[in-house]
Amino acid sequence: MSTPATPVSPPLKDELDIVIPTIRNLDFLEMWRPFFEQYHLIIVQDGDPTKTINVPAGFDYELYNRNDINRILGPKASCISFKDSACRCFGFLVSKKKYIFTIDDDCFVAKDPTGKEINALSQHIQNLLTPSTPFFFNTLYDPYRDGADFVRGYPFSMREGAPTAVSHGLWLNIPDYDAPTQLVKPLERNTRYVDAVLTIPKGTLFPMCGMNLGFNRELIGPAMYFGLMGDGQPIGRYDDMWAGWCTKVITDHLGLGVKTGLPYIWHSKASNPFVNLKKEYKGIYWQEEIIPFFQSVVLSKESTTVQKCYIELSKMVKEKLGPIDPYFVKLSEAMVTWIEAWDEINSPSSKSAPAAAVDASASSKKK
């Protein structure tokens, strides 16, 4: 077989960062090497900043620990969670790329029903580069996939679709269950591979999982704040949920789309359900009030950017959810701090010099 005269670059090689939160050596990257090696990685080290995280040779990466976060953000570092995977959003903050793919370090390469390894990153890119259909449901699911189209009765005026802001992937093996469900079904595994990509309709919320997620940072980045979780907070394991609820009401308001379905990854490890229950129990109660809150959110016509939407949403959180628990007042203030940090790190004047300062502050940068 002939080979190209020059190497073929993978899609969006210079426009996409892979963000990984971790507390351990990243040996799992060896399995992903064929798919990740030519992309830039942003690794956010959680927990003890004195611990050395080993990254396999050959990967282009930056690694940030808590000391780096404090040095780069100063007092605004208070909005970044500690001892929780929510710290991944720091990687979203300092990235200079248009697209983000984020994955957990216990997620491996899955195989489709034919036994072929799934390039999850490639599928996320495909999802993000094709439109969504949030305003009218297509019963053949994603009409932009090969072998599909709009069905009879689908309005021609809507067939251009909407820009896709989020691509939400799924998992084989260990399901993303809450602690009570884990305890009831400790041996349950997801073996169902559904070959489908769907747009989540406008006005419909969903539980977003951060372990296999792609998004267009330019379209929705400021809304991808994973909240205050972990050390010093009364709740955990709701970081991606919070980001998903905020993101969905903002994408709905701005006319953007969210897809879910393919790609699959192999979720290798079930976390301890008793530990999870301690983290989740308040959230399990609170979500019965949080969900109706988000379902009732109506953003004003003056909120024409993601930042404006998020600031308006933070005020609603303080007013409507604050009476439930003081935590939500603190969270609403952290939402504002997050936007301030986003605008500071990503302002037009910081595109060159501050970016270099951020890189220089990182604990490690290798290739």
Second form
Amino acid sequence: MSTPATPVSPPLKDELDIVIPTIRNLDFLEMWRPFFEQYHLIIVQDGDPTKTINVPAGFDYELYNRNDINRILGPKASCISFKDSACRCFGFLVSKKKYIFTIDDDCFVAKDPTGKEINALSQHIQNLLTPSTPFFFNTLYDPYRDGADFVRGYPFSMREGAPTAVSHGLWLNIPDYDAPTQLVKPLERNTRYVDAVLTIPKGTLFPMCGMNLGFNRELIGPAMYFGLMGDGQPIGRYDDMWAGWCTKVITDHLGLGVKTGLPYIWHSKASNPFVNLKKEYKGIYWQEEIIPFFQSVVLSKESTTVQKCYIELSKMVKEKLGPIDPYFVKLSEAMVTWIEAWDEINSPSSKSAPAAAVDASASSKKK
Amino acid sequence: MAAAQKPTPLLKDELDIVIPTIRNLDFLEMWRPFFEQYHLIIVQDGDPSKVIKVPEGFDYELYNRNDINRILGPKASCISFKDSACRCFGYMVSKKKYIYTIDDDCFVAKDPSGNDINALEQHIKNLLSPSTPLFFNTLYDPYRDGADFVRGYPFSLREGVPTAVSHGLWLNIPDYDAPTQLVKPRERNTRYVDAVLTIPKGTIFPMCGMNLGFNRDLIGPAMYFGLMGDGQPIGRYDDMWAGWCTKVICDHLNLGVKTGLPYIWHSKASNPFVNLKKEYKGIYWQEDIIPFFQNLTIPKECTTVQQCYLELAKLVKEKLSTIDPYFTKLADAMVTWIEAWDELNPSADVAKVAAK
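Okay, that is the form predicted on its own; can I get the form predicted together with its partner chain now?
The next block holds the full complex; its first chain is the one shown before.
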């Protein structure tokens, strides 16, 4: 494929928001500056709202702390987690853009095997702008990449693919392991660069990690609810997992695709495995029942929008998972609250409503 | 995983290398360091009066069409002629637990560091470690050094399932169908993807036979490469057919299929015009065949590969024969294949005694 001789405007510059949850600082943005600077950021500040989070100069952003979340959502704010990066989904909700890229504040720019810095954002965009192939496995992985194609035996009627809803990136250095694995293998680092993007086949669930994730908000946004985690909740570190399972059954139902693989980021911080175990341990048991639940979910034909699918899912969660623990009843209700909030904030009449503390000064001239 | 890597077992007395050929076996010279210790089964296609020279030093058995006819009698009708599909005769007569099959235009590839890739060793690694078809692991094969299951992967699924098939890939000439070859004659696969992954349960894939390993004990009878070539309306769908049958049976029996490493270097691009002639019916037919495989269910009572396969043959005759009478013939050939397999591979220890 040819590349342009002169630089062009970053792709989707006005159609994509970068959502970053943070409780500490945003120093990591300095390293991402060449790749992110032209995009609008939505910062979701977790924890103490009186703390001031410094955003490096030159970025165009809006920032929301807990007070903003409470103000904007009112009673519905109960569905947004506190003291957990799950709060990031508030950023998905208030965004006005078609695409979202979300990244954790301990994720840095990785290098590919040639030593070149990886522009993770542009790879996600590439993934989102090309079709997926969920209906049949292509052994040469993503057939829409340069130098690849569908292989012999791939049905021709399926070669248009399906629209891509999600682009799930990976991590070099600290891999995304659960607490038991972290405890058993504290030294393991992911050093293997796998040069592939592939579609996760229809009917197959996967563990979706939220630290390097892109999605088409118009296609799948309402499914990206990161659940009830953190403060006052019996579980943590299952926010992205929950969103991933819900998202996958809905994308399967609606004929949309989920890709995984490139791009890699460099994950620098290993969270404390003892703390993680405390957060996760209920999930370790619960997921043994949650997974079969999701694997056997059948959404009705009448559920033709993401919201309808999600509401239907919430009913099933209450009915089938409620018996495991009252938490799931709460969660199913929060799922409904989330959809109500989503529709309210994203209804046509509210499109122009100003959201929150937008930093007017150092920002908007970048356009 | 532990810092010291355990050496991969050679399995030299448990694995046969099956090679179909119509030309010569010169390519074996390049593979000598990796293959020399193993027993080869050469299936000579085409003119049986031609003499195929096997390079010095290899331990082998060779079968031409006369041998196939002699050994199988009337059942030889299920073995294709003038098509590399005949290779499955080699699977049938093997007495080993594992098979590796490779085409005679496939050579040793190099990895990105420039090292020669021992494809056979990688296939053995793949076959000796479990698969994970029930849930997708985003770091690919969790049993590889330096990898593991990721957060969110259910613990009860971490034992995995036995691996039945190891499907390798190809650098240089990619395995494209005729239309794609015609449209993109210059495309070469230069991307080395350092991954082995399990193809999830419920997902079908296009299985290429040119760099393929499998556990014959677990899945052998499903590896029938169909009726292709001489006297048949279709070609270049042999491995595809075997792959679709194999995958639905693996899914039913809770066995795993891996794809990815190892790479071989595929040197020869077959003639796309010839390929189009062979494939073109398949291009239409597969539009019906794929939904057939995607929607079929094998009854619980089918607990062996043979039982599953015979059930499949029934379904093929019932559902696909309306497409073309070829499928009736194929269904019958599938039954013949199982009969021949069971005859040559009786389950008792008798089989060991009867070895050549």
